[in-house]
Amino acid sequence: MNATLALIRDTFREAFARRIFFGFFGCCTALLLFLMFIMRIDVIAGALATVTIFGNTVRGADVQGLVVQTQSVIAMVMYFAGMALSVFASAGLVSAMFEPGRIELLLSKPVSRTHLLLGRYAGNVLVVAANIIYLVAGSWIIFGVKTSIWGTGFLLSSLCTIFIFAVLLSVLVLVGVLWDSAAVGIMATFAIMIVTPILAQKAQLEKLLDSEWSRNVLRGLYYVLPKTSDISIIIRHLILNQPVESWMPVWSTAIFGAVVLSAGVWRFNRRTF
């Protein structure tokens, strides 16, 4: 446990040294301040009369609908923009571990390679998670204090965002172990982020393919790769208090992340430095 905490602490120190944590924190704080000033509430006779968000004004009876719709928009922006920013920031943290001189120092410690890699991985996830939770919890408190609406779906969206980042980080780790390249890791991860929303439209794409084997390849890619687009739909349903039709995108994406991270650990244990 002490070794794990030391690895996580080292990752946070590096994130602070590279100004990564401060960059995330600054962006999150700017968005929270923006939310504080663009939401105007009018109270008449002690009752909520109107709420104005992003220039849209509704009466008190419709406030909850406006709030959850606004929260879903914020969650979607945070989900996709957060993934992109987190990948850019974390790629440098992952590749830094394999720099000459740094990796030899880490390997000289009385810690197994598996423990070393997973400790750095956990630290990376926690750096991003701290900022995501800060942003979501801050937004939730702002909406709650100003409108007295305290839905839990918006809070759950932070867990989904952290989850999908943890899966994408496993790709960065595997690429880092194989090629020591932050650029290749970013390209591979962004390729997944671009391709998976396209694969989510497999029902329409299958109609455009004229052979069964190509349809099978399409289906195989859809079920194997992470389902970023489908998970964003689940987030929206959670915030809008709508039933989730299937949790398959979550557990299949989790399996992908576990397999890729295991492959990275396996290769790291057999690589010579």
Second form
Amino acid sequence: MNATLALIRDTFREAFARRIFFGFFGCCTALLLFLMFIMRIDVIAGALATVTIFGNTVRGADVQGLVVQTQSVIAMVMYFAGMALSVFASAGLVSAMFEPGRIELLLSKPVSRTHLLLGRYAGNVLVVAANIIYLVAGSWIIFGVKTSIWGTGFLLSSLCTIFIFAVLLSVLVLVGVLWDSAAVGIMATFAIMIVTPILAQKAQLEKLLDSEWSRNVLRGLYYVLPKTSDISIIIRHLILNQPVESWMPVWSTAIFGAVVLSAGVWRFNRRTF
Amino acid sequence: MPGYAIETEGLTKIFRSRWSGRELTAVDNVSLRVPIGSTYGLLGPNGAGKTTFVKMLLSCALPTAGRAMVFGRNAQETESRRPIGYLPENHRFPTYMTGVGMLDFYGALSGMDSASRRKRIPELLNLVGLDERAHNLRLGKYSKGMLQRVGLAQALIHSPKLLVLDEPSDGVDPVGRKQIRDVLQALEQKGVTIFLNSHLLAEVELFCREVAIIQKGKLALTGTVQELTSGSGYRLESASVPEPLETELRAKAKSFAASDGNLSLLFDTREEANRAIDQLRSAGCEIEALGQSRSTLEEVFMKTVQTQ
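Write the structure block of the form predicted together with its partner chain for the protein whose form predicted alone appears above.
Time for the whole complex; same chain goes first.
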């Protein structure tokens, strides 16, 4: 437990030192301040009369819809843009661990390689999670205090975002273990982020393909790779308080992450430094 | 109770190129025993395989064949590293950490609880000669010598029974070297086994009781420093030697040196030295010095490396 905490604390310290944490924190705070000041609420005789967001004024009866729509936009921005930023920032944290002169010292301690790698991985996830939770919980409180709307869907969306980041981080870890390269890790992860929304349109794409063989490849890729696009739809359903049709994108993505992370751990355990 | 701190049997490491399939044997069938409580030096020219050997002891590199044991445990077991303190040669400590923070981190990884770390860290930083201003300074601002000292403190944080040091005084000034040597000598007195990997032969000769020389991955020589450097002849020094006698003695000696009217001669055997003394005394020459010749570790090293 001592070692795990030390590894997590070290990742946070490095994130602070590289200004990664402050960068995220600054962006999140700016967004929260923006929300705090752009949303004007008029209360008449103790009841919600109108809410003005982005210059649009809505009457009290429509506030529920407006808040969840705004939360949905925030969640999507955080999901796609925040994810790209997080991947970019975390790539250096992963590969830094394998620097010659540093890794030997870590490996010389009575801590298993699996423990070292997973400790670093957990620290990295927590750095990003802390900022996501700060942004989501902060904006949830702002919306709640101003409108008295306290839906939990928006809060749950942060877990989905953290989850998809954890999966993408496993790709960074595997590439880092294989090639010690932050740049290749970023490229691989971004490739997944770009390709998977295209694969999500598999029904349309299948119509464009001639052979059954190529359609099978398309389906295979869709089911194997993380489903970033499908999970963004799940997040939207959660925020809008609509039923989620299928959790398959979540569990299949979880399997992908677990397999990739296990491959990283396996390779790390056999690598000579 | 195992008798050796380090024991290797046929330890071999072959690096294979993934693409060309070419092989490089970095460590070749090395069997070595380092007794508990000894001060042991590992020597060898660059690329001889010393660092790979050390890395296999710490499980940073996995052996291709053979095995390495640390205090009777297989070096690949995580627990085998608990009694080891290690200072790598080209260490890269995280520059965002302070001296205290770095020791705290590596202390935690070594299994120490926070109370023990809090007590031990200031003691250690003072022991290695880092003053209080340096304790909370970021490592990025440390000089090479300061990094070496804090690195040594890091290796000592959990009071290890075996210290594996790769060029411990690299970049440290002479005063600092003496301080480090004093620290290591105090540890030796406490029974800590010290395994030193260094290019500084004079330092190894001064500090280590036993040495091993590795050349091209193979163990070329092992023994105590005393044994390896003793008895390679008899050295005789005399002054004002007449020229004809000097020429005659030079011809009989294994080697000679002349300066400022003094003649220094080296003979292979005691008999040859005695005969030379008789001749010098008969010619009325004074004997300035007489003794058994000793080689330096550097001479032993060069001879070993060149004959391999």
